[in-house]
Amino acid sequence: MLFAALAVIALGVWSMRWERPGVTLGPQQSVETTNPKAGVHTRLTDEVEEWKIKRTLEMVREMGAPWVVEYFPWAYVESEPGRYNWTHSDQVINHAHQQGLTVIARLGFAPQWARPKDTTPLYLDEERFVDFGGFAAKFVERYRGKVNYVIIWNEPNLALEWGYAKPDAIKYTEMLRVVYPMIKAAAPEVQVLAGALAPTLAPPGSEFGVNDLVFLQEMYNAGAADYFDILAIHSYGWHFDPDSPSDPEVVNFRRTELLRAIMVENGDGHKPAMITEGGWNDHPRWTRAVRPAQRIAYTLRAYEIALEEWDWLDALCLWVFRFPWDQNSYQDYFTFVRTDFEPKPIYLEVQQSMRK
């Protein structure tokens, strides 16, 4: 009997340790920061506990970053045609808005009903672009006033991110041509981001991808300029410091300037750009990583460059703030905060810089 009683007490203590009260939005907050362009990619897509969603976004605000990029998979919301489940999206958007954060919503990931059998969720045929556009229009209509920026698809210059089909700038431009007016009809003020190209030096004819500089020019050749408002850029530094000069033969942070030059050359210099992925990794054995102290210094310098040098850049959102669970790979060394919400040194250093 004594053992049973102790077991019950222990179970009660354990339950109180992990039980979470009902999650509330709390009071409206605002971000205190010295850098209005600073942001992060939050990756709450698969975070199932609302308190963790709220805590993640609180920590972003407390770090001093006003911008977040978040992924809202089409398949998660419209698993059957015309039937929508907005529960998780509502949680993320409402908590982000309450924390005073500006959301850049990345849209993609096709439901099974919208793609051929035995294809990945990143594959979409042209006749289904209108279905994707319908979802995008519903999204911006639902979150009107809370979400003013949406990214159309992700890294379409990679075969992996294009459903293992051959990357095709003409096809991606056709997606923009179909989806852009549907978004604008639902919420004209929403700014549509295109591109989100993976920085790659893939040679001509590669089965894996197309050089991002080549793909962007091909988009312009296909008439993409009429179907986006902002260029989304992915900018990873690999082992180079952020002041290493841009070079078409190198992937580094300032490769961003080469993409900007293509915009200008094609008469799009009046449009802004946003970096929606980027940054450095401090894995101890990955060949493209840097040391932890270098990562901190490079990150601080990158935020400074965005603010002081690139007047055409509206936001710099680095990959990745936190994952819902450990990835057990080099990806864990991109994060600012551990899965248990323990801040890494990089979080604390950025916070000190942003909250002076």
The other form holds:
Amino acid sequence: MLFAALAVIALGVWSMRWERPGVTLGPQQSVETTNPKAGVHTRLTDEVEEWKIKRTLEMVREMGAPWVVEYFPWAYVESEPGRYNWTHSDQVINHAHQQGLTVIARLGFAPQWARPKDTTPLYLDEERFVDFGGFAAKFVERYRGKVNYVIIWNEPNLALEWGYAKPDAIKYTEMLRVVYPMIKAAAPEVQVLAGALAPTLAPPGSEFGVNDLVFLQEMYNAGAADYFDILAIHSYGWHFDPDSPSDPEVVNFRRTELLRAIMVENGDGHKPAMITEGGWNDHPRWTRAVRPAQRIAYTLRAYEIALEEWDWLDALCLWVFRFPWDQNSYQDYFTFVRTDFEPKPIYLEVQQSMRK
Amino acid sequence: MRRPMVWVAGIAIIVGVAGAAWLADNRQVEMLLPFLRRDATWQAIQQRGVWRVGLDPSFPPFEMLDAEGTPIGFDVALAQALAESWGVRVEIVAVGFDSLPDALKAGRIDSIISAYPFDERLTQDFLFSAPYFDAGLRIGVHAGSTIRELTDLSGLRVGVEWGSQGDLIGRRLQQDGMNISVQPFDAPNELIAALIKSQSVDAIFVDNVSLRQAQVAGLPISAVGEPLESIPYVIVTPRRAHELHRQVEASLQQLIVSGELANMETRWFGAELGEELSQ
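Having seen the form predicted on its own, I'd like the form predicted together with its partner chain now, please.
The complete assembly is shown below, putting the previous chain first.
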């Protein structure tokens, strides 16, 4: 009798499982905007709740930005060799696609099994590049038709982002040489972005990193041109306005033009570039921050420059749309939307400018 | 295996009962308390004769560097006054704002006094003093204005710093149905000028630092109503530094009661903004 009752309860619970309302994708949307190059870097990697993923991407669309950069850590998907968990990345890609957004997928972050003991997830030995390529190929294969752009690694010119090893343009180029053909074999139409270099004035021999202009030239010297389709650029303005002229000794928004010049000098002028991180910060204390009014004015101008002046630039994706929770640091002052989804004034101003 | 376990348990019970009996005598508790509440940070300050205070000297008027590179400002003066009351010297340690908690946790500094806002998420690691300044958002009006609180702003013009928290709150109030006209300005000094000089707005949403600077400079501006947002600046000490925390609280209260804290505020807040607008 008791067993029968328990069985009935279990059956009831099981059937309720299917009736529970979930987050729906909703109708297919499209982005209405006056600036088809406008974008943002979202930060959904650690966003657990699906409705928040959906709301974030809805708000990006509603702001008038057709492009999003999002990070898909290899370790989160393939925590054991050959065993893939696509649950979270499916949610992000499907919601982004439904909102009519174009996704630029940033790939990196090695699982423990793919790297030596006591290394960080940003370290990868050359013999493991093929494993990373395998993951990248699986990724583009799975999201064929939904993801046409992938970035290989992030800021490899910084020791921090290169697993605290000495940044090495030759080794990074080797990573591209291994991974690029594997992606193309799986989905030839996918465009591979390389670089995503951190803008830095690090002096020669610095333990922290390599000057981005130097690193890019070293990539070309190592033969990188054959292994990427688009250059990913990080373009932070610090406290300079977006019209401050480019200067190799200064980190500002138009440093982008110096990276472009290196592309052209190396015969890569036919390839486009994309800014996949950048922007201004309005933290009251951070020494590289600007006033909130300047941040708005500079951001609007930057989107205008991307659209009207830089015909070689396909997208300008600014850091960072929203964090899942407060970072409790200057990073919170890069955002467009608060963690509770209340739009900051900068969001509303960008939205207004994209509607004109 | 069971017999040794029984012995261990038995001995533990006997020691526990004996200890409880010993502690039942209050004099014994008093003997133990100093040992139990031993504050290594306070003891080290006493032994060194130096209180190491961490701050990021890039936030006038709270902390900045003078022409010789010496840290000065409201927070530096506050640290010196507190240290003086304990008979020790202050050593200012310059640390980047975001690194201050780590520096305190690592023992590089004994305390933080750096216009540091209270953060309840850090309470498991640190002790926080009572606020010595609130930098939050206030409603600023021309002295003599009949505006007394937020609801009095209905139908009026409110100035905000474009893109700031004041701007966000102004837009939020509009969204919630409040009939106000939100007018943006590029910087706090322009905002205050719009209220005091051109009178192109009836009230402003302004941070309390800018407001106090204007007041100290003698401008006819008053704060009315409840703060729209509170950002209390506090002194931070390590979680186990009970005695240091107690001493900070006691001395801070003395500075408040004696009026010395208010004098420091007046001395350090009479800065550029007020002078610029007074002209």
